[in-house]
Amino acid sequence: MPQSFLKRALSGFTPYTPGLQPPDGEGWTKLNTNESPWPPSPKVLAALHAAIGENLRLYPSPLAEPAREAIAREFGLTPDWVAMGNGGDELIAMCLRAFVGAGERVAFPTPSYPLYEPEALMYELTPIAHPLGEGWALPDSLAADEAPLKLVANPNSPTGTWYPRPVIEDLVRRSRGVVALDEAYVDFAPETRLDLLHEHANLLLLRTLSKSGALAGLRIGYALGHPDLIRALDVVKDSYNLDRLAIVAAVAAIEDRDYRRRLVEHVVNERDWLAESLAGAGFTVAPSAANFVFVRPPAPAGEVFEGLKARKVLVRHYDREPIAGWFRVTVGTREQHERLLSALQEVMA
């Protein structure tokens, strides 16, 4: 695109860069994008197969009502407390469109999910990053910020830090605008903050079925919050933002509670094993409540990353401060972890 056609606000803009996605079936050990180590539930696959038919010529439910109803039942809510999005990323964009006026502030901690800042810039908003404190603690300045929207990941990515109820409740109570609590990884954490929804009308929980639902390829996100907030999101959503197959998969995945429970148990157990193994190999390991571990190698990170990549093992490598030299490693299967450790042994030898 010729530069003259790009709007002035995006001059020199750097978009969000996802983790490397190599072609399927080429033998990579892919531990860089926090995908599920298991396939989707057999009940989800059966529901998808049953849904493939002539009805795909028809538009889906504009509000993805079957999915809203199933999610509401799961969390003891009514459907007017649930909004749907094309992945958690669209929910973030919907929050920016619904709650922040042109040029107004969007506040978030840093380091955190790197989509927050470029997404705000795309809507010509003013991103305000608040550096995390010691031990990746939320800074007091974030709660004091008067931005009409705050985006806070809990557990945080990439650090894996989980903030308990008193910290989040203080943040929400002191905020004049909406707090969108990004709980993409909360199924692997001690608790969700669902318990605060009825007490604070400015709190939104952003969730996803990409992780514990093993449905990253279908892009299904949902928000939980007061009906006034949900109606605001519906005002700005795309017309048919979930397709028919995504709606069917969302219902089947949220209803198969046992499968999600077993997947989460696997991830938590493997997370602990992987963290101990990497610590034993000399890595600095941060506490994690997510489906990944955040670690720093005992050798130059860039060299270790390239050595792993040459052996078809992918992790997420950060080269920006204050996390330069750290890796985020997705929790996978034991076989994947053993291949990672074997490759690390070769690289660092």
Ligand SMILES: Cc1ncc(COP(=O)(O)O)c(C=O)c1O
Given for the second form:
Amino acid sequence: MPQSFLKRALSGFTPYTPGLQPPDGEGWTKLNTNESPWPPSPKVLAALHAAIGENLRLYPSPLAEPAREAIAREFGLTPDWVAMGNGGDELIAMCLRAFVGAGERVAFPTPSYPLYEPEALMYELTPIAHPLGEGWALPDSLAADEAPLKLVANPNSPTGTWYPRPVIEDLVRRSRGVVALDEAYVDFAPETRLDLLHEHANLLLLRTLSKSGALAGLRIGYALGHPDLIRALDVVKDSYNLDRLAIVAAVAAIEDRDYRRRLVEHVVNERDWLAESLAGAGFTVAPSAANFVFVRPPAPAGEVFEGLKARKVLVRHYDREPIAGWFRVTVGTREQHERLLSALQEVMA
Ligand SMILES: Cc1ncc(COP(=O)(O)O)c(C=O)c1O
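Since the one above is the form predicted on its own, can you give the form predicted together with the ligand too?
Once more the chain from above appears, this time first in line as the rest of the complex follows.
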């Protein structure tokens, strides 16, 4: 029996399991982790090439100022409304560190991003999961919860559900603590909740360049919110949480609005095509406002998943209620979708 050095609070703890990342270049059709189907913008790649040089021996800007300034310009804010994180994931951790005292509650809906619960446990906080209602609606109990922090993904993952303005406004208005609205997928949705930021000092928007920014490999996230919230996040951040290359790429990606717009347009069109094709193949398809579709195959899901994997096609498969038997499939290129559909045909035959 190996000895455990893990702190007692984490005995029996199950960490978050990221989606499979097979080695590059092995010919996988990767539709399991909601990455961009397109490469980073050519302007981002050029900026990165130019930044590889002698200066990498120096630490980066601790506040990643050039990135904050570019983001602030993009959203008509001042830089004191912007915090930076090593991916959206680090921003979630920073929220837990900044806003929740030892043992206090962290509230979130379920099913949602499976990182929220283990991350809260890691900091020895008390995760409170509020089950989504009919049609994956946010439950009233979430708004009523007195937790100092709520984490709410909009659009939600893995369900793809979009919560419109009145729902979010009600949640934020009724919340005593901070509402971190996780907008990782918002660029694929009808609108952002930037419009509520100036009205509610307890609302924080968490964003990422991993999806519409096509930069999952560089780990860049940003938060938008009242300067009092931003200052609290900066108190708990790691000293140099964005490296020099990430800062350069963040600026170039944010400034290349045209590329982002075209990428989003592609994803939204392909999302419709993929949803229709899967519905045509007998799948149950939930409405999605994100860069993935949430679907249930008309055959035993575990077997379909394994059959796809054997054909080098990866999707995300859920085996726990209330979403046991569902898949989350990232929107890719038409070629990737055709590979998925032909593998499905073989597997289900
Ligand atoms: C709901 C949600 N929030 C946040 C993230 C964080 O993304 P990243 O850490 O790559 O910025 C993800 C990633 O898939 C996500 O699904």
